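Starting off, we have a lone chain in the form predicted alone, written out as structure tokens.
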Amino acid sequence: MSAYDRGVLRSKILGLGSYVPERVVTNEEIAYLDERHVRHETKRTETTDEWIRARTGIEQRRYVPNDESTTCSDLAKWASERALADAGCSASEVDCIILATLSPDIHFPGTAVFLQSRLGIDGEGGCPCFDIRQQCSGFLYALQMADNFVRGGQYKRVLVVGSELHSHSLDYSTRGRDVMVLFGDAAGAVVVGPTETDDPREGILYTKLGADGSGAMDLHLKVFDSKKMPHIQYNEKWGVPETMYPQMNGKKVFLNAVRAMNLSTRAALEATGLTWNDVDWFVPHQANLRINEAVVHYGEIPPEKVLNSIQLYGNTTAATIPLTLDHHRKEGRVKKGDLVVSSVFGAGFTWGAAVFRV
């Protein structure tokens, strides 16, 4: 009997929800956009639809309105409301919020407290709020926290959210195209709560996470550097410096992502005693369709059980797992009670895998 077979009190996903902005930005259009997302008559970035599809599999992504009216916590609120409705519970029942993002509303305080206020559950008796910064691995990191909080009896309704507003922090020029074309805006959320069962294949079966800080600077966004005085370095003569935008060693990220996601997926199956015959869906992080195709190939995963959404939404970082599940649920593929294996990889480097029922 494995460690995942013991105990009566388990956690489960009670509700699922997501939100994407209305504006669709195609590969063709993105080459003509400036930093305010205004389309020009001539290209601003040397890229094409063919170039983007060949390297990433992305066809389009979603952007918030370019009127500076939307925040990361707004996206989180709208996804959370849908997850709460799906769970059949009210915001007042939430006794813990865990929000994963790399695009917070402001530097501090954390975005989870803004989400709490937007949900109308702030005040002296407000629930604890956690912000976690594990980038593309953030949702599974948050899910593991929620799982342990619920199993331990600490909380009964944990709102787990991945929310990202990427479109305001990208380099809309040829210099930044390798990163800029990848990202979109979105949020996804789940409500995690307790269930009493002796069935080891119910609820959240397994989570395991990892990190390797030696890869930290292979995918990063500095913006500021606390050892500098002042900590934000800017000179009008320079224009906007590269440190204001995400930087990526694409080849190294690609290779490490394929390896880590493959190994973590295999470890999840071994630890739970499952085979692909037992599993309904494999949901990888949506960073790059080519990464996912390689993971499926080397992991010997049945292609018909793989769910992707990056073609439509781009990389939405901490939101990709719940967003992908909710997208395919709306399409009629994912059903209540389906067993999911999910694997992620992100900046840090961080990674992880989870097995759970939706």
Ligand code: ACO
Given for the second form:
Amino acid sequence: MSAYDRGVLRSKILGLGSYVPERVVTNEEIAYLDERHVRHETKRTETTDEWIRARTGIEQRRYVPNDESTTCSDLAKWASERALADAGCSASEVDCIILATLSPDIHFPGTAVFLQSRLGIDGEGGCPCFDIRQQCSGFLYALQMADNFVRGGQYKRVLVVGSELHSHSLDYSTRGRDVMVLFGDAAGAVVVGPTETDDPREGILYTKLGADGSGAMDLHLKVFDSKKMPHIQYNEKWGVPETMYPQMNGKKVFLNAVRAMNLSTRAALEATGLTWNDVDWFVPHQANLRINEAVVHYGEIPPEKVLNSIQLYGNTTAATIPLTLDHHRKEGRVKKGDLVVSSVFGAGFTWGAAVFRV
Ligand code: ACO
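Please supply the coordinates for the form predicted together with the ligand, as a counterpart to the form predicted alone shown previously.
So here's everything in the complex, that chain up top.
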């Protein structure tokens, strides 16, 4: 009798994949770009490579082609196909999609249904599709749902995706420089399914999430405001809706991120009874290298076990965790079955930690 039949189901990550667009935008180049990502002779934004590297650790990021050909669900599709191939399963076996993004294709419907169509598994009998709107914490929020869906016996092949097309909604001017330099485009995905083992140190061991709505407006992007009539307001000076760019109280986000990621990482170790000797890798959300260095310092985490990728990709929000894992797997560091502790923090405020074998 299989674990599935006995009702002692555990879930595991069956496959991992990621996708980044080809265009590399360096810190030097970003100062010269306009909102269509065209490089000008003179600077559009007062910023420097030194400032961005010193304050964030970011050296470059990836952007989709500037021909309006690419959507968030395209990035999601390309990452999903790689995760499915890695899992050795076909798209037709997926019985649930959970997609995390803060940069959806359109306001509604959610982006997971567009991904379903792009994967060619739409139509009558199509699987359920969920959108998760928890920003930088979105991937772990989605992973917790997938873990519980699988352990509850509801679904057997859950496609969990974090996908972001940030570069079309940033303010390419000195006014928006604090946020604009941080973000990049990318997607990452995993396939979650049941495992035969009931060993508590296999598969997905632990997930815990949290949120504090009092921080909601410290990092937000309105686009529209439903109390206004009409719900999108134009700013005469800017010539665009005044609500179309992200707004951030950077210092408050920074301090809360360090605190929440430190506490949630400690709680994960305590709940699972693991020490850093048992763990192969710590994979924090990639918002700012200084945030991660502080979490590693306060958490007394062995630096050689920490995986970052922000230097190359910037903050790719819901995609950072699978992207960072896949990047370091391609580099030959991460191996199948390695034990990972991950912690995240994002707009909302939202946060979480998870322990899983990759
Ligand atoms: N280039 C040059 N100067 C800049 C830039 C830039 N890109 N951005 C801001 N500055 C200036 C500011 O205007 C300010 O100038 P002033 O002193 O003349 O007023 C100066 O640099 C210092 O600004 P600070 O905001 O104090 O800089 P700080 O060290 O706090 O770094 C940063 C800013 C990088 C944004 C930091 O606060 C941060 O990373 N915060 C957290 C971001 C984050 O974690 N986001 C969460 C995830 S995102 C999500 O969930 C969607």
